[in-house]
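Encoded as structure tokens, the following chain is the form predicted alone, with no partner shown.
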Amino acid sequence: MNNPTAKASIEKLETYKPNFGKSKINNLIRLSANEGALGTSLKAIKALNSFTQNINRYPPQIGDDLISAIANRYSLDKKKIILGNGSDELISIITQAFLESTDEAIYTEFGFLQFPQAISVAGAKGIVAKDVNFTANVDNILSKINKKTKLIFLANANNPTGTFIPKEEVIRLHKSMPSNILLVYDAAYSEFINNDDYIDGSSLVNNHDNVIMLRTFSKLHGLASLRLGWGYCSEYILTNLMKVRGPFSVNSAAMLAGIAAIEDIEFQEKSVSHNLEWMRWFEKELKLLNLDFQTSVTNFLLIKFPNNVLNSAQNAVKFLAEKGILVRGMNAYGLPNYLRVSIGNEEENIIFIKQLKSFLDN
């Protein structure tokens, strides 16, 4: 008897497992998965709270009071907004409203992990376009389109480098791709970016059709868990992913929180401060145990061990889940001698060295 068959694009993946790690302590300082080191706006925490009615009913389909507020923080036209189940749900149906089984679609060697998964899971041809010291390069990236690219997928900043191409670099890429391409912009931590060479997207998709910029409320305003992301795109690329999209993607608690959060400018610049102050103070400490990273405009740091088998990253990652800190092994990306860490608190960021100079001494 036959039994029901995937289509092979699919039988041959392997699924996407986040990385958090693991640790048989309860009390656990979590430096692997880039949230937020202060946790959540309180005043979102306070919209929570006060979301007690109607959970029977569906939530909106569209989401105007939220994109209204995205729209008013960052002076966007609102009309060129989507909101997304987080950012990897917009990632995927991209994928699925823009590419046929006979196109390709380009991402970098070091790029979001998400990007050739979706690519695979649309039955397309994911192209590899090789990195320059940790660094997406315009060159390279340009040098693999061919007829049947469709899409190019960015993530600027990237993750998990903490690297991004200048402004000009990004300019250079979209002037020298052919429009009928889409560029895929993903801009998850542009907030925690204080560069005047960095562009985020926006301006791109005011002035282009063929750009859509990715952003997320898990980074900077803390609500990983409730899975709230959103893109800005022409209306021809939003009414056709709204296609895709399922008719009640995002809740109605997360639209809630995410007003409140995306309002509290207060939170989101403290954020901001504290990130940068604890990221100096990284670099310094790990210079002291000459330890060699990527520097870094994100909330995390890639940082380079020893090729020995004694300080290697592996036995670093269990030396600290023994100690209640979860990091994340880059081993996934091919880069067994790295680990990425993300910024937390002042208690976590100081118990977190005193621990990896431990393993070190050892």
Ligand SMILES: Cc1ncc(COP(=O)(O)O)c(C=O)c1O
Given for the second form:
Amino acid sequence: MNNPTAKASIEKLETYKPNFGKSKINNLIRLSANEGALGTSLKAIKALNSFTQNINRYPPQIGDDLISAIANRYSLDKKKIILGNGSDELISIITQAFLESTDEAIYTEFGFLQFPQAISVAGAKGIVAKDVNFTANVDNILSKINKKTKLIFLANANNPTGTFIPKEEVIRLHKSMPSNILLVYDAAYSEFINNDDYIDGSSLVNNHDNVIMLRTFSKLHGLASLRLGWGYCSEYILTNLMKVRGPFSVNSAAMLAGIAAIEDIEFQEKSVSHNLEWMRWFEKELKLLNLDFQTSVTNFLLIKFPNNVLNSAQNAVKFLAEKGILVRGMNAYGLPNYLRVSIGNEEENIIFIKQLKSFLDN
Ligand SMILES: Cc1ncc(COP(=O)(O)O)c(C=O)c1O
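Following the display of the form predicted alone, present the structure of the form predicted in complex with the named molecule.
Shown next: the complete complex, the earlier chain at its head.
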């Protein structure tokens, strides 16, 4: 009679379902998940093809080779790098390792949805700090701090808005928060950002013990399917995260591909310049279509649709899916009249804009 029940904090939650869209068309153009526009580095694919031995063996628990490759690439301290099964896993284990059920964790209004999900799964209380003009706001974050605050999540740049807060604001936030609060600085899109006002958070980690920077191989490096992310933090934080992380959560294939990808600077540079070039093109085309959008430093754009029902974002998502183009509706973020579109390859971008135009002309 009495079936086992999940914890009350889990039972009341919805499963996090990133809605990448559906279409009956086979040859899909998928611009709904902020994945790399140019696919994957050929060097990473070659490394994966060579992965034919020791498949029966467990992967290394720590992943020294990949950690060294990351440390070399970005001039970082090896001892502060932790690998994860995607940065999603790191977000989860941070909340599990640091949040008691009586704690609060702050996240920003249109911040990445995994933050509130992970906070709730950990059984703690999520507190929203309002954005200003779709951008995280330091004063609003600071105003939410109280004695119960344990964590602050900041995606900089943020998904789905594409906006970022400048270096001085990040430093002001860090300086103004008590040092017993952990700042989780999610820099998933940092490699795309070409702006002197931006910091990826690594210098904060080098100088302070209450910051963790998160990075991913899913975006610039095009390795989303392998699930590979990394964090940069104090050895104290790292040691405690390793107690929670599955001992073998990062697999050997992902590590091999990750090393090849991070060393393939040519592919990275090509991807960044492709993104910048097509971002400027998207901006121009969207203006011609009279659509509002947030200026984005990432590899995606948040587009606002007119308020009339016919031309709504939700109808656009359906219309585009029928043409085989997947974009991301923003209902889950409480933004029903917006959609998010990733920068694709040249052909995909041109087809997307052409179909968007024909939708608006309807
Ligand atoms: C801000 C942000 N953080 C983290 C992630 C998750 O990345 P990963 O694929 O490494 O789990 C995403 C993916 O969309 C993201 O946008």
